[in-house]
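In structure tokens, the next block holds one chain alone, the form predicted on its own.
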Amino acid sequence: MDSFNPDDVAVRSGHFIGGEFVDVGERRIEVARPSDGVVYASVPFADAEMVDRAVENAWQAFRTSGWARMAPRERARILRRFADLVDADAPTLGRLEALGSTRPIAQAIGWDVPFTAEGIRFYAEFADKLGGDVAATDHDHLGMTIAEPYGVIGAIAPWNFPLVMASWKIAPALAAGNAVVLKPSEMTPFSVLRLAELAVQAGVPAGIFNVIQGDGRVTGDELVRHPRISKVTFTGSTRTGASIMAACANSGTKPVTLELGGKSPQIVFADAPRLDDVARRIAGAITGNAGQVCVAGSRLLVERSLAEPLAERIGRIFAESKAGATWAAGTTLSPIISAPQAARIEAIVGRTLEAGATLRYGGVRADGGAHGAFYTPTLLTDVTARSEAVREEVFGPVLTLQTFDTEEEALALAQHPEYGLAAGVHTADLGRALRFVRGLEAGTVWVNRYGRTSDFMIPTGGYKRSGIGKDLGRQAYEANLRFKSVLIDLRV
């Protein structure tokens, strides 16, 4: 994808409620471009009254539009048209995504938009293929379970992959017959607005997919507590997820799906095949989106004899990263989402070094040529389990390296006291790989790879404080349904 001029991209501001843009209210949130820090737009702030308007509109659409009662195959056809429109709109969606997020234009158009469209198609196919069951009962009874949509789903999406993360929430919810009120991050509000507009163009009834703008403290809290919201899905920090879970418990014991923080290990044994490939895989797992990924492989655990040659290779790969604006062709290292987040990364690295770690590579701001917040890929050695960069989710391109001598030591190092989102194991020994698959406390374990493919059937989600429930897979679709038990006496 060629570069583009960010000043040439027009954005539509506002909420999207009932199939229309709504831009009212005196309070507004300024939106800045991460690549250069320029404030390029603003969005209205949804207070309690506006949240209520959006949710009530969605509730009425759920009750009266026929979306939930529509023949499942017809609902699937509409969602497939929605996916086709997303694909066709790739140039616009890609520019909106790259303009205000950390996603370089080549990646936004080459991966984010197609992945979003294909995820919608994937869940469209569930609409008429998963429902209830007939239970095994005695001859005089008929027992069954009936699958029904919840009603209105409250969804809160993060800033790091705005389109993709939004699609993970709306696609299974819509396919199951629900309405959705989505709050995108206030830092990346515009591509999701376009997504909602395309949904209506595809035939999704107005009001079935509404978008509200605002922050988490007010708008997000009002959304999850609203009495018409029957289920909540959230991706973001562990601390915020815990607050949402408490709010849902205090406002109707609503079910939640939470995909939260991670501090994922990458475990490399000396027999790992093709060391150059392993190094590139490991580096990509921490430099992708500048490490601003919940499953980022931020803890490197290496069998001692391999530590030095692997560190050298990773350092050379780090040096290849090209920091630049998201609208510039050739950018491979994304900006950090904001100056405060870049300062936080610097502070964690600084304190870790003061505590005795060694800076092997990086550790400084990068020059992205656009006055944004860029940070060089960083490798820290001589760290321990108590080191801050090992304990805390940095959410930046910071990799720590620890060594081990035995499988038992590697497994003990891999287990984090709080997080359990993902893990990677690199070895040629299948038995060892399976022992670690079983032993690791993580919701996803990759063997001789790190990161997802487009296999939407494989769910994602965490153990421990990394979350509850699953995105993607059959599990995400079923999580948007509630099941009613029915028992009929045939002797009457």
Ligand code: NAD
Second form
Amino acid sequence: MDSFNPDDVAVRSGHFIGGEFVDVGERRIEVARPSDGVVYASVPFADAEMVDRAVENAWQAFRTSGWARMAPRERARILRRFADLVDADAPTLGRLEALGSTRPIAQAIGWDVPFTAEGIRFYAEFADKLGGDVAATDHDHLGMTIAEPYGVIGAIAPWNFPLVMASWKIAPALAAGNAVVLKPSEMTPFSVLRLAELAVQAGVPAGIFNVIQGDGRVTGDELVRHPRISKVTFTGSTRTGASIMAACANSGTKPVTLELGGKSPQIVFADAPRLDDVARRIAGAITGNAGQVCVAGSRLLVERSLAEPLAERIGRIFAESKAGATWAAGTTLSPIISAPQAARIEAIVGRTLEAGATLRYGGVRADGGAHGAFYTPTLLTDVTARSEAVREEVFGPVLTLQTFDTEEEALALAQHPEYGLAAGVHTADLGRALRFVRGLEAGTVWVNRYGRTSDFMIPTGGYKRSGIGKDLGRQAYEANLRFKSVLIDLRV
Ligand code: NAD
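Now that the form predicted on its own has been shown, please provide the structure of the form predicted in complex with the named molecule.
Time for the whole complex; same chain goes first.
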């Protein structure tokens, strides 16, 4: 994919309600490009009244548009067409994504857009697969469960993969027959607007997929608490997730799916095959999107004899990464989303070093050729479980290295007191790998790899404070349905 000029990208702003852009109201949020900090557009701010308008619109569309009642295969056909339009729109969607987020253009077009389209296709295929069950009853009764959509789902997404994270919310919700009101992050509001526009072009009835713009404290909170929202699905930080859960409890005991933060370990045993490949996996899991990934493999736990050769290799790979604007074709190291976030990364690294850690690589701002915030891939050694960079989700390209001598020690180090999102185990010993699969408190365990494939059937979600419920897989589809039990007395 070629580089592009960020000033050439046309950006359409607004909320998207009832199938139309709505750009009204005096209060606005300015939106900056992470690559150079330039404010390139603004979005309107949805106050309580605008949230209400979007949710009421969605509710009316849910009741009257026929989306929930149509033959499921027809819904699937419309969603497949939606996915095709997303694929065909890759040049526009990819540029919008790269312009306003931390996703380099090559990755936005090569992965984010097709992955979004394929996720929609995956859930389209579910539309007629799970209708409910007939229960085993005596002959005088017929008992069954009927799967029904909730109505209007409130979806709240983060900034780190704006399209993909939003698609994980909207695709199963729509396929199950719901209407959705999505609030993207105020830092990355535009690519999902285009997504909503494409949905309508594909035949999703107006009002079934709406987008509202605004912050979390007012707009997000109003959305969560709105009485017509029957279920909430959220991806973001653990702290926000907790307050959303409380808001759900206090506004109608709404069910909620929470995909939250992580501090995921990568455990490497001395028998791990092909050390060069292992090093590449470890480095890739912390440099991808500059570490701004919920499942970033941020804690390296390595068998002592391997620590030095592995650290050296990781350092060489770190040095290859090319920081640059997201619109430059050769960029491999993304900018940090904002200056305050870069300062936070710097502060955590600084305090960890002051507390006795050693800076092995990186630890400084990188020059991305633009004026945004870039941070070099960083390796910290001589850390303990109490070090700040080991405890806290940094959300930057910062890897800590701890050594172990025994399997028991490795497992104990791997368990984080709060988080349990993902983990990677690298070993040639199958029994040991499976002992870790069993023992690790994590929602996902990768063995001799790190990161997702495009096997959408494998769900993602956290243990402990990393979340509740799953995105992807059959589970995410079922989570967008509620089940009605029916018992019919046949003797009457
Ligand atoms: P965030 O929690 O600050 O914000 C996420 C979204 O919630 C934004 O749209 C924001 O406007 C909204 N929000 C904030 N406060 C709110 C409130 N009180 N009520 C309703 N909405 C509110 O998170 P972020 O900085 O955008 O994203 C980074 C975090 O997301 C990291 O912790 C990361 O681990 C996590 N994340 C998790 C997954 C996963 O699948 N587990 C995936 C991606 C990101």
